[in-house]
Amino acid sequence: MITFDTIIRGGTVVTDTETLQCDVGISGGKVAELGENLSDAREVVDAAGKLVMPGGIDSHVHLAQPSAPGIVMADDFASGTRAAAFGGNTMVLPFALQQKGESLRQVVKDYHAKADGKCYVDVSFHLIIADATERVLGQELPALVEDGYTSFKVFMTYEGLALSDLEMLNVMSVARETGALVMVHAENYDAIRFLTDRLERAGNTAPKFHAASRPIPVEREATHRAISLAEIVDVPIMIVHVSNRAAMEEIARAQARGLKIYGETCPQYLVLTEKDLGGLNMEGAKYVCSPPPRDEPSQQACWEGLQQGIFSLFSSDHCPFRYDDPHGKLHPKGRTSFRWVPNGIPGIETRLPILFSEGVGKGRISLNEFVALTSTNHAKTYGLYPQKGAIAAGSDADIAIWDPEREVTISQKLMHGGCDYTPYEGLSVKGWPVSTILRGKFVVRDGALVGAPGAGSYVSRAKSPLAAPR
């Protein structure tokens, strides 16, 4: 009698709360049982000496997203989710970006068309609100939240995306009424424009001046303002991609006052610095992202944020543009000023190995904290738990098998996405995902792609428990 479809045998099972020596029995795409010496399966996977962890959930990625005229994002859903799978992820949450004048409902429909049948891992969409009209806020957004699009992002910077404080308050009010969670990109748009104009007038147009145009006070002020607006409306918010101590401390103070303010940071703020933007010619363009990488004290602060629970999420903010490409980082306008360099870097495939090596491997965080920061907390934050982010009876069998001893030097030649470079080129890491299982079926097995486009599905989400009324 066959009890299980698959048994993962002999590995160390790690969740956000436990580390167990046990087998994992899988049936019908779900975890059926955890136990010792499980038997009677169609297939037994030997995980001896390996770690068996919930598949990563990268809840902040950009795929197939519209960009400025003449600029094309490097990853569509096929290439981006393939790279995610090789990086030990079983789910990603990209953004359906509304532009001025667009119906939010139509944006979602069009974004589904880009994803349908192309994904190697599961996906779910956040919304980006750029045009906060009465129709969007009064009709489309509440209806979409009820349909399972339970989180949306607002920007405090970027031409065509930045919302005024009044618009932010109106969006936050809809979130409070509907139980949705608001994500905030916190940088002061007017301050960035002021500094950018001043730098350009002085002839300071190389990529390295991107960092000078967005110094720490630009992020700290906007973080404080976003928290203040959220406090006025009495709504939870997630401050995304925090890069420095000053902004982190704004979040920590709000949390100490009992406010539902949450934080996220990313690999670039742990291992890159603003010096990386200073490469010869246009090499620095490879590191242009916002907020920019800071300095080593800021790196230490971001580690403290992860260790102290100020940041509950560790995401990639994967936003890939090819480097050696006139439709990417070497766009003709980008050569005239950092202002026009496509903003964002790839990282969907390297997020987990970097945190594992630099965090777990160097004693900064535990294995259980690693699982929480890269998977379980994302599921809990965005209405996916316990279907996702867990290895427990009844949960989806979304599992990454890791070799904790494997040493790898990160290189573009090892990557599987659509970008032509990695900003982490030459970084040595210890610990690497060797197999990725989505709902009980291998997508990547022993380092080889065995899944197909369409293996991943769109997943509708419940409302975030973080956004529940007080």
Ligand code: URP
Given for the second form:
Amino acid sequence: MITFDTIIRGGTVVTDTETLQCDVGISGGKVAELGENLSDAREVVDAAGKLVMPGGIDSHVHLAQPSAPGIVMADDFASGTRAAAFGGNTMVLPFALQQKGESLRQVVKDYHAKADGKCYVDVSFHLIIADATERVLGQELPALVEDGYTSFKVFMTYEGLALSDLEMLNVMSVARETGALVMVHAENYDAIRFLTDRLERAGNTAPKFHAASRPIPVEREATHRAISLAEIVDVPIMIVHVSNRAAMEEIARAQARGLKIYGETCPQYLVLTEKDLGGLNMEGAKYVCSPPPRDEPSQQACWEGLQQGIFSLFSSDHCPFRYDDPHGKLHPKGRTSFRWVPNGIPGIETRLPILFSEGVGKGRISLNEFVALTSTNHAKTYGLYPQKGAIAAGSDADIAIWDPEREVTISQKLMHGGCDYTPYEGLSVKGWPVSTILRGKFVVRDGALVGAPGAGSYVSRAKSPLAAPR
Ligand code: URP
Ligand code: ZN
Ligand code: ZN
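Switch from the form predicted alone, shown above, to the form predicted in complex with the named molecule and output its structure.
Everything in the complex follows now, all chains and molecules, and the chain you saw is the first one.
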């Protein structure tokens, strides 16, 4: 009898805690053994000179999510997860978005229907709670948490999504009772409305004014308020897509006081600035996302947040809209004000190479920190560890093989999703994922797609160990 289905031989295996020269033996889709000179397999994959790391887990992505009438997201579950696989990811966590009046259970069914049979990598859903009614909070949400939908996002801004403080408290209270983890989009809705109206009245409607409509205090205040509400309820929360020092320091102070407040940042806050929003004509619309990219000191702050563990997650917040498309960013609904540009940018395929090159390559973080920030911490935060986020006996054999020397200039020509641009066009990186293995089977092999839609499965999640109250 043959011992292993596959051996990945001669690579450098990197986990969140260890860096080892060893082979990886895979059987039945699981990691069976780590060891030197493993033999006896159906297939041996030569990984000499390569890094063998847990596949990336991108725990903040938006796929096939409605935005506004007439606007269509650029990625469905097929194109989005294909791009994810090319970017070295083996799992993504998109959102199932409830709109006002909708049953949360029905929303979940709808998103399963969108995803079933289409995914190239594994998926699991967070919920977005937009209608915090008694029925949703009292019945549907607790039942869904028990069914493995153990995290949900709430918005403090956006028309139709923003919850009042009272609603936030009620949602947080359900999270406390059920052991779910709340993710918070922290921006002050009224302040954004006030600033947007004022900018428009003054004729300041170009995309660059998107940044002026939601300056740092808008995010800092909401971050502070979200933390205060969580403290009142005594429930852990994750503040997502943090963009600047003031918001980061709110989180750091809360952590120093012993609160279980977690933070996430994203590539756009490390390598883009609000200057990118100032492109000619509508070009800046390609960078419209919320919170907006800030400035170099904010980038530095986000690096410090990653280095000091204030941010435990590095996610893409992939939220793609095509640029030159009637359903996209260029002429949103025939209007030209930044107010109507759909918020969000693509990044599912570039998240890992950007952090690898700018972080590991430039000595800002270690290889092990890279794995933690892009894979292991996501699994630990969202109830997937150690099935996911590890290369250890018994874990799913979800593996990315990296060429640490490959130099690539990021370009839309190289991308595999449904968007028609990348905000990182022209950024040179060193280090690239060349092969992606999902539960022991190649999805991408030496840069070529070999997986099929439907190879990726839905994964039900346990409750987050981080969600337990103090
Ligand atoms: O602009 C962004 N970030 N769009 C995606 C939705 C969200 O708030 O995460
Ligand atoms: Zn958000
Ligand atoms: Zn998002």
